[in-house]
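There is one chain below, alone, in structure tokens, taken in the form predicted alone.
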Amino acid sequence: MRDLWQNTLKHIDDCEGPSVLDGVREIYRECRLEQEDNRLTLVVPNGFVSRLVSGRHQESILKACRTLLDRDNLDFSIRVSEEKKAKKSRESGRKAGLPMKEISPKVPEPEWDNHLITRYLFENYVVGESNRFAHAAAYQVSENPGKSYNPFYIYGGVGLGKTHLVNAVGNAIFRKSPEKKILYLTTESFLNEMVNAIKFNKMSEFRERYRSIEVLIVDDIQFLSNKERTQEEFFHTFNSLFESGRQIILTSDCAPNEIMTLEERLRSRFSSGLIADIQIPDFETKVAILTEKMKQEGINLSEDVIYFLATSIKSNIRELEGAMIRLGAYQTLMGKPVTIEVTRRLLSNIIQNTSMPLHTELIVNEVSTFYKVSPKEIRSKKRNRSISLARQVAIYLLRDLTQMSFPEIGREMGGRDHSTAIYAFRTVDENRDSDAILSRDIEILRRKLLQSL
């Protein structure tokens, strides 16, 4: 069943995007699928991979296998390889452990196949300034589906948590009202179902299925662009559900008026409810996300590494999670601690480095010359106004122009705590908009420092 497993991974890449399996492909190569009648068993090398699959990719794997094998009633379980356990036993001098129990989904399977991703819940969704409004609105929708904010449209860049949030809505509604017909799917899946319905002359069944849904959640609605027949069908489905008071939830990478070649009547429908955007998370939110994900995955990275990741990976939460998984896998499989140096080496493909990174001393010396204080004073405990300002600006530029984490910056600035470095950075960042002189000073210093590269 090695071919089925490889085809399954390829199917996930093709249908859900390669970023879903980023950081785990090498680990998953050691797995294999076993099939007996309608039962699929994924044999994994160790407990870490078992937790990884059940916590992140079980639904994707099962969905891909159902498609590839053309079977809807497949059962799925995970088992740790006896060979791997025996080998580990010999190496450690211990007896092999008992076989793992089958992994069950967190939420029971409904009679109606809602395709919700059961691991995405409000309980494990990290809220920050970048997504607070969208989260509050989503929670309100889950409390009063069809009554509050209909349609509900969420947009934002790739990997910022849109899919998590809309599935959290669906799962919350299902837990309270398991009898409700809820459906989560991507726009591509809607298109494929419609094409098959046309091909096999089953459009009436297709329409009946979609217009009986009570909560419809459609991901990546921007892919309706340029698909006139699909837009026509979706328009009538939308109208039927909306007029019946059914909840419609949509996600996109842009606002409705920015979707190219979208019919005006659809653009108008999408804009008629509540539109909420999700921004790139700030540093503190990224740290909170990493902390929550590590708890879920059973990964333990040092504070320095967490802050380094939150500082270095600036835009994509999915990429941030993938980096965390890769580091966790290294720590588990290699049995070695993950340091900043190891992190830089393992993630060199996603952490963008300048060809000649600015050195700490260069930044501190430039700031000290500009503000007419000594480097020693900047690193000292003195708190008079001129020295404090120079210190805060130095910390701001260290964060802005280097790959250093806040703990590293704190140590470089006289052995200060990372929270002090964070406070200094945020103070300068927030004051730049209202203080024209401070903003001008920083731009002068940035230009000088970047010219020195």
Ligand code: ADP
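Residue numbers count along the first chain shown, from 1. In this text, rigid core is short for the largest set of C-alphas that superpose within 1.5 Å between two forms. Keep in mind that this is a model prediction, so the values were computed, not measured. What changes on going to the form predicted in complex with the named molecule:
- The Cα shift for residue 383 between the two forms, taken after rigid core superposition, is 2 angstroms or larger.
- For residue 32, the Cα coordinates differ by under 2 angstroms between the two forms after the core has been superposed.
- Positional change of residue 374 between the two forms reaches 2 Å or more at the C-alpha, relative to the superposed core.
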Given for the second form:
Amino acid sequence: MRDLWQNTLKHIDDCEGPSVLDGVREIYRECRLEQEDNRLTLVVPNGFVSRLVSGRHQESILKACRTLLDRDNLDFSIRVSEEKKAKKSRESGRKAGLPMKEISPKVPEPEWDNHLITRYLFENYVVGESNRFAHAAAYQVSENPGKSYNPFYIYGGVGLGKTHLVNAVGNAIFRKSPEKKILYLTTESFLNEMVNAIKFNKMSEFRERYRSIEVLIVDDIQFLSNKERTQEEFFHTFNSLFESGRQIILTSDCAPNEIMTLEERLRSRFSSGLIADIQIPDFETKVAILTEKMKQEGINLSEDVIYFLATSIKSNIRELEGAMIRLGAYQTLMGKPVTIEVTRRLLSNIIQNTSMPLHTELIVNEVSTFYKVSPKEIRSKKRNRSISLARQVAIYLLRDLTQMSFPEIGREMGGRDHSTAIYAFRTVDENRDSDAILSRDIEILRRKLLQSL
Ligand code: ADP
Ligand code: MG
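Same protein, different form: I have the form predicted alone, so give me the form predicted in complex with the named molecule.
Okay, now the whole complex, with that chain kicking things off.
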């Protein structure tokens, strides 16, 4: 069933965007999807991949399979491959057949398939300045669906947490009132369903289905632009729900008045409730989100690496998360913690390169302020104790935090020879172990610098 698995991955790429599987594509290539009637078993190489799937992609996989196999009631489980298990235990000299940890999560069958993404909850949504208003409004809506803000319209850039937030609303409502008919769907699914209904002459069923919904969540409605027939149908659905006091929640990448070629009556409908935007998160919020995600994924990256990611990846949280997963996978496979250097290399395609002169200047200035020695003195030939120490620490940090070579560092440090730079680096590196003050000072400087890179 290799085809089904390949098609599933492709379907996820097509429907949810390639970034969903960023960083795990290689790892997932090792899996196999088996099907027996409506039972799907994903055979994975090890427990790590099993956790990765159940923690992050299970819903997406299921959703894709439902569409590909055209079946609603699929039962999904994960199994760690026997082959790999046997091989692993042979390699480690253990007796084959010892029971290993296996995870086979049961997906509960809801009576009504609401298509909500169950891992997106308020509990794991980090609130910061950038999303405080949207979060507060969303929470209100979940407490009083249909009553407080209707429609509720959230907009913001790619990967900033819109889909997460609206699913959190849906999941919260579902928990409180499981009998409520909630439906989450993307504008594309709405469009597809409608096209099919037209094709098979089932428009009245289609309308009936939508008009019985009590909470309708439609994601990415900017895709309605240019689709007149869908807009028309959406307008009728919207009106009938709205008039009977049902909650409507919409997301988009821009404000209603910025959606191109959106019919005026839809535009004014969308604007008639509450509009909240999500902004780019600040550094602290990004660190908090990464920390939360690491907890969920069982990944443990060093603080340095976290700070580095939060400063280097400017705006897209999905990208930030993808980077973290990739580093986590690397760490597990290599069996040792990733360093900033490895991070830079692995993520060179997404991390914006800051220019080298800035690094040098920044590092030398920071060290100079810290040790109360001027940058000029650091680069000079003077050799008194405090100046030498500041110079050595600057060289150490230049090597540690930039990709500069020793000859380059030597040149930057007042035209010194590369062997001087190497010697300074080694001295600090060795002394750090025995000198607690030096070690602490370097940590303070590193942290400060990583935040301003
Ligand atoms: P959007 O729909 O705006 O493109 P998503 O909701 O898909 O963005 O978010 C992208 C990823 O970032 C998701 O995995 C989501 O869980 C995560 N994310 C975004 N904002 C937050 C947040 N405030 N707290 C926790 N995770 C977040
Ligand atoms: Mg989204």
